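Take a look at this single chain, the form predicted alone, given in structure tokens.
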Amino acid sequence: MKYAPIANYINGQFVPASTSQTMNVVSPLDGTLLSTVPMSASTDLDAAVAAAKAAFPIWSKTTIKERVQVFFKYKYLLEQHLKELALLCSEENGKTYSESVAEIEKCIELTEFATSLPQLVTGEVLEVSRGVECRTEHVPLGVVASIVPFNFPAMVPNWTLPNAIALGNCMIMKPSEKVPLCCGKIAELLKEAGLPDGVFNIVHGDVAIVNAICDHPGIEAVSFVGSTKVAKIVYQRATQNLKRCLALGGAKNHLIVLPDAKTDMTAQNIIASMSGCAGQRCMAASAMVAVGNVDHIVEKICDEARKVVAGQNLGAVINHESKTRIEQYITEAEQQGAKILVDGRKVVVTGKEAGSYVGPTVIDYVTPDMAIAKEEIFGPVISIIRTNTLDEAITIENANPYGNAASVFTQNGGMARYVIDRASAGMIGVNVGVPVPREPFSFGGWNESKFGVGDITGKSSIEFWTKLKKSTTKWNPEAGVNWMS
């Protein structure tokens, strides 16, 4: 074992859970046993919760723009330890080193916006009368909680924690079992950059451990980012327990090509979105639907896919079950009459035989009703649906249930509104084949992509995070009594 068990992390100090089951951490790389997580029970989640209630007074009353200085300590070694949190992302994720620095150095803005928040929540005030003031200001919540995914070890924890503690809040994070590393370091750099014992912490575990979260009274909010599945139920058990939630699921996102889309520049963006993080990220590209005659388009994505190597540029999905299940959905296309053209299945790195590699895969000719077409792959696979107008193209993107991002490839201005218009998704491309938004821009589908208001991430995650205290002053007496008395 690589690494020593993982333990939890409450009111400062990593703590051994108080249950003795355990679950293995492998490295979808080559099999290399990392670590061990515990199964946390719900008196840790108890725990860390009476420890986060303690720390909250005097956090909260903390000034933010005392609190955000913490967070430029933090943005500087996030900085200085971008090499080693890489190294951890990609052993525990399997992704490619190159993939996991992007990721840290997105860990770096998120951060950064969270330095701004002082001169984004500073409040309204406004004489409404003589000599009456109203005034709005933001207060954080109290304990709040986010579970977060195997896809993102490091970037979508910090979608969540520097905003919300930066608000005034204590965290409770739950990361996800297959990717536990990365969380345990970024707690340990948050208490060198001096942010108060108990304001974050971690708590390990599995579906268990989400539920006692969902369910816990010391809990205000709770944010998921994960499947759809598990984000109906989270939202639903979090607000049937009167707390606020905000869960992301996941997505089916379609990339309508036009036929005077740049050959070159369409064929690299959609292979980059397809087979980036081996595809298991919400806004990879799953479907393109092929508008008219595109077959130069399509014959240069086979070329790119081909340039894709596994082990190489190309990183490992998280595990063998997810492999089988990738392979699975290409064999069952196959046999519905798609056609493979570039077959990503058995692939096997030389020197880490027991990695759980995909190769990218371009199959064409699907069909809207196919399994393919219609569900979360979450692997290095592009769909290829044939239609002959823009509208066909806009209805197959419309009738998926998901909503997380559309893109479309054209040279043509009016065609790109038209689509932006029509799409039926929270986050829009136009020859961008992964759509996400810059800080302080928010991050958010639509949809069964997203349960609740607002997005995690920018100037629409302050909702989230803080309730709004409104004050109406009077300290003028020869103001009378009026209505606003």
Contents of the next structure:
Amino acid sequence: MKYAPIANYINGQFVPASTSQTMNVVSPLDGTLLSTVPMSASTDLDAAVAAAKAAFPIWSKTTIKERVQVFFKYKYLLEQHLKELALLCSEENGKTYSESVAEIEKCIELTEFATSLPQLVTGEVLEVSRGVECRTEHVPLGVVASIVPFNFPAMVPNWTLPNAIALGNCMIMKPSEKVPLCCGKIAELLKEAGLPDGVFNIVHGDVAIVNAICDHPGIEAVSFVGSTKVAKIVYQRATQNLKRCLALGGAKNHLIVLPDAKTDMTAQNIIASMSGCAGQRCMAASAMVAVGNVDHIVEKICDEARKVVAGQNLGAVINHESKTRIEQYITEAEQQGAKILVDGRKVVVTGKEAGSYVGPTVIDYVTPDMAIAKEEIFGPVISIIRTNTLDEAITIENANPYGNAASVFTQNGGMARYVIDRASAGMIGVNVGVPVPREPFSFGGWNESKFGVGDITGKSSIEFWTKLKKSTTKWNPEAGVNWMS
Ligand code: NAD
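Now show the form predicted in complex with nicotinamide-adenine-dinucleotide (NAD), given that the preceding structure was the form predicted alone.
What follows is the whole complex; the chain from before opens it.
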């Protein structure tokens, strides 16, 4: 085993879980056993909540200007440890080293946003009647939890932790049991940056610990990022227990391509979107809706796909189970009449035979009723659905139950606006394959891609991680008498 067994992180210390039950952490790159992760018990969560609760009175009363000093230092430490974190991220998740570097760079950008929060949470004050002032303040919630998925071991934890903590909360992080290593390093860096013990805690585990988080009376708010199936469970359970909850789910992102789209740029964007992080991004292109004759673009897409090579510029999918599931979708579509233009099944990387790789796959003449057109694949696969009109394309996009992202490729501004107005998704791209809003814009989808109000990053996250206190004050008894006096 390459690394020591993973421990929970409670009150500034790495501590073993109280159970002996563990799961193996295996690198998708080559099958190396990296570590073991504990399946914690609810008593471990109790200890983490107690530590967070004990830290809250002092941390929440520290001024925000002081709190963000920790994140200036944390940002610097992320920069210093970029290579180490990127290697860890690649090892446990299977993405390429350069994709992992980009992931850590995104963590730095997210932290940079958190350092700007003092400029954004100034509250409001107004003299509402003579001598009477109303004022609002953003007040932290208390102990909050963040449950995260496997596909971004460092970035998704950093969607929530810098903002929630800078805004004065104390946090319990529940990493994905498939990729638990990066969070441990993040904890070390936060401590080195000066974060007081108990403000950030990690409890590892799977279903049982997620349920315990949703049920715990000491936790005020739960953020979740993962599949739609689990997002629904978490949202229902947490809100049933009267907690604030924001649960981001899965996706099926449609890219509409019009005949006037720039051929090379469109093909490059579509292949980068579908194959980046081996297609395991909630913003990945999954279905390309081709309007009219775009054969010249499809041809170029195939050329671009052939430049993407597993084990070189294409990472692994998370495990063998996932590889098998993705390959089954491709085979089923083929059996139902779709045409495989580039086939990524049965890919083996020499020297990394135990890795779980799927090559880039382009499938044409997919019909909207096929499973590959309807379900989230989470692999480097693009399904091309042919339509005659833009309205037909929009109908297909609108019919999918998810709503994370949608893009249109065209040189016509009017057509682009037509799609922006009609696509049923929270994040829209025009000639952009992965339309992730950069900070300070907030990240969040619609429909079955998100349950709860607001978004998870950017300015919108301020509303989620704080509650508003409204005070009405009068210090001037000489002011004129009126209805408020
Ligand atoms: P997942 O839903 O399987 O797991 C997410 C978290 O939930 C993990 O921490 C896991 O331990 C826990 N979990 C798993 N099953 C559970 C259950 N039955 N009950 C309670 N908790 C459970 O997701 P994943 O496979 O880790 O991640 C991939 C999914 O995440 C994809 O669907 C992807 O689209 C989605 N995702 C969405 C976004 C977004 O912004 N919308 C971002 C990243 C990933």
